[in-house]
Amino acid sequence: MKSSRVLHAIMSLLLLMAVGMPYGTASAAAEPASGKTYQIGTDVTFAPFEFQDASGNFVGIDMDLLDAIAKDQNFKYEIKPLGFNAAVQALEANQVDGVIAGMSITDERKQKFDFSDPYFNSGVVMAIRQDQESIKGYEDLKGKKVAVKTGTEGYSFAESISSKYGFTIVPFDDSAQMYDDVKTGNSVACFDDFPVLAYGVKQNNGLKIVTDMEPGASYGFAVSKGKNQELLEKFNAGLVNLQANGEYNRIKEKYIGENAVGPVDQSRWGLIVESLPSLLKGLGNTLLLTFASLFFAFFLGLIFGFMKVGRNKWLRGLATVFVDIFRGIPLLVLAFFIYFGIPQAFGFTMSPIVAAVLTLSLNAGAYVTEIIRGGIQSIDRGQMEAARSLGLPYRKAMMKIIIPQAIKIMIPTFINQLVITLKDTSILSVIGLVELTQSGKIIIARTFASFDIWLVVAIMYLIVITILTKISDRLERKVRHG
């Protein structure tokens, strides 16, 4: 078949190129700061302080406040939707210039960060499922599980009273997941900041507040200790001006005042239709990231795959170390190390896209190495020996005899690795990539419609992976019978 011959030719060419291809490492460097645009980390799943509206805009008290201050003080900024924990780590690693994410000012955080003047005074409350009647106070939590969001005042407060009241803490990364855990009955209650829970209750998140507000720390805008002081001064100056001219109160009233917007009366189908553009954009980012990563992973696999089947024991050892390291490190740990650890250690900034491609490429490259090694070594050695005895050079013997047979074995496994890498992209939302899974989280943070959105996300993944699987089956049949 013509298509199989073309496929053979392309893969053969790429495989043979790897024999003489030198191995190198890519380095990332920060762009020169001309007319600097500040990189601001945040958590866009923390309504009403920061979330994404139906049009894809970042809105909320924090977002509107930052925008108003930037206009007042005449500076530019770019939002990095990282999630709270990742945003704090990014600030610590100097990957962002500042963080605004409903971040409580605590003595512990003051050791690492410089904070603005407080811009919001909050406190912690407890909520239970709307139809729950048996939990009325902390005393009713004994022997039960309580959901909290990591890194928040709610977590700290729950931890401080857990031994006294005898309950177990169940941590989550965002508020919507925490609320869902209570609604499904896995946890009987949750602790969160009062304005966040009150907003969620008003938006019909399925919970109700049952305690008075406990005193909590104030929110502040944060920068790294001793750095970006000019940004901090601009924030403070802008905040004073907004409080003086009434804009600050207007922003608060918009989201948590008596006339704040309530839930939209929308059908399930209407919600899905409204969410599709964001989800499709996330799916596009997922596919782009997958194919870009596999492109580099394939070349890494070619290099180290040939090293593993070569005669040089040092090269074989180096390839073995590469495979062992990047197959052995969990993808999440590798992503954190590349995006947070390396830039902090060497003092530079790295784009989340670069970090994501590096993470997936190294991880998938280790598996592709083994695919190529296994494919080549599965061909009987006698065929190479026979070819050489007939006078064929090594490269020609590989191209004409070994590689065409190895490709038949490799193709299904390559497609399988493509599917695995596509699913692995969902993990990389932790470093701020808005791919399909993160797009779903962002929509749920606004709508609290977990079942509908996760169902659509699952179907989208299923459709794409089914298509890839069918392509794999068809390619395998064509190659085997071509």
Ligand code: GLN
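Residue numbers count along the first chain shown, from 1. Just so it is clear, the structure is predicted and the values come from calculations on it, not from any experiment. For clarity, a rigid core is taken as the largest C-alpha set superposing within 1.5 Å between two forms. First, how it differs from the form predicted in complex with this ligand.
Taking the rigid core as fixed, one finds a CA shift for Ile459 smaller than 2 Å between these two forms.
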The other form holds:
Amino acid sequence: MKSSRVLHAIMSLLLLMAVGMPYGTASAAAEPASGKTYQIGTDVTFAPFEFQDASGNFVGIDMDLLDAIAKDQNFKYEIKPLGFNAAVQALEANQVDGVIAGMSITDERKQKFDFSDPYFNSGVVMAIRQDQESIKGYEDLKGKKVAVKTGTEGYSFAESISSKYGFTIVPFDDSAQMYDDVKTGNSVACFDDFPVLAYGVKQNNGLKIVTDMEPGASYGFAVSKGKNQELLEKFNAGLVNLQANGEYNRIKEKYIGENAVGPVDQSRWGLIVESLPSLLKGLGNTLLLTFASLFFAFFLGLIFGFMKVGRNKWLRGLATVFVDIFRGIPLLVLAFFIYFGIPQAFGFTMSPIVAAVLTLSLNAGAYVTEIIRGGIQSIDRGQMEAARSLGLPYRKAMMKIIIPQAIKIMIPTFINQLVITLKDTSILSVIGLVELTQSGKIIIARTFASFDIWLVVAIMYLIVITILTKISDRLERKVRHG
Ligand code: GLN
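I've shown you the form predicted alone. Could you give me the structure of the form predicted in complex with this ligand?
What follows is the entire complex, opening with the chain shown before.
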């Protein structure tokens, strides 16, 4: 079959590309020093501390500060935009060497992490929708919902007063989603750090601040307790230098000073056009992830599928266990387990791309196993019996009689699996892979344009899935008739 060879070649190529696929945004110091490249986890959406500018660069007070410190202290680093909660978990699991994400130095965190000297003072405030007049303080929250961001000081604060004031907490993974929940009116208020909310309000995020700042902890750069001490020392030393030579103030001024850039007045169409390059890059990563994972899933499926229809009961049992486990665990849980759990338990580092491909391959592998088993078993038993009675050995009967018929039955379900796996890649945004969904999130964090960007993202998925389905249909027709 010529088409299958072509398909195989394409898959192999994609796989090769996938191995070299970039994740996150690399942003190394200009003068690369020799030695280790530190992996630094950060939030995706915490302007003015970390956010992406229109050309897709990670900017903000934290980002510029880290960059300046790395240059001053001559070390290399790579940024992993994981989201706050995930970044902290990644640090705990030693998946990253440090975290800079407007991270408050709290006593609780000091048990697990070592912090740099504080570099920014902060505290939690409450914000509500701009046009909302009835909420003036915590007392007005009774019976209402309040949006918070998981794993943050704002969350802990909301939790600590929720029973006193009688409100319910609605948790979100990033600040942009939390603001959106308030804007749509599902939650009446949200809690977030003052400098971040104040910046957002200035950028027209549709909210207003209604309380005074609660006394809070300052921000620090964190490493795992007892680990990467030399990095911590470099950070502190660099910070002192930048504070002394005025660079620290320049960075702060750039984002929150008098002359800081205000919101850019941009048409909706202009915004979409400007976002397209980042979204297309994300889409490319989505496709690479899909094909690389399906490639491995197919191998797993072949092995376990044949084990399932085979005559050895031990192998059959093993294949059943494989399917039950990986079909039974929700994809999100599997991704967290593989990316955060396993490295923490065994003390090694796994890149997000490896974790993502592993997660998707195991999950899709379980389904492909079932597709292959189902396909083979759907061929009438009489066929095998007839082949055997004609003197064909089992293996040959399988290869010559059963499999060719089974393949035709399996193809539509394979196409289905391709579509499912492609959509499932969006779940991997939780471990910081900048695929299409994550690219959308990052742009919304900067622009607050949820409707337009999610619409474009949805259309992009639809277009790609339609094209792939059409190609697959054509392939299927060829296999059936030729
Ligand atoms: N300063 C808050 C905390 O450390 C929030 C940080 C963030 O959301 N990036 O909990």
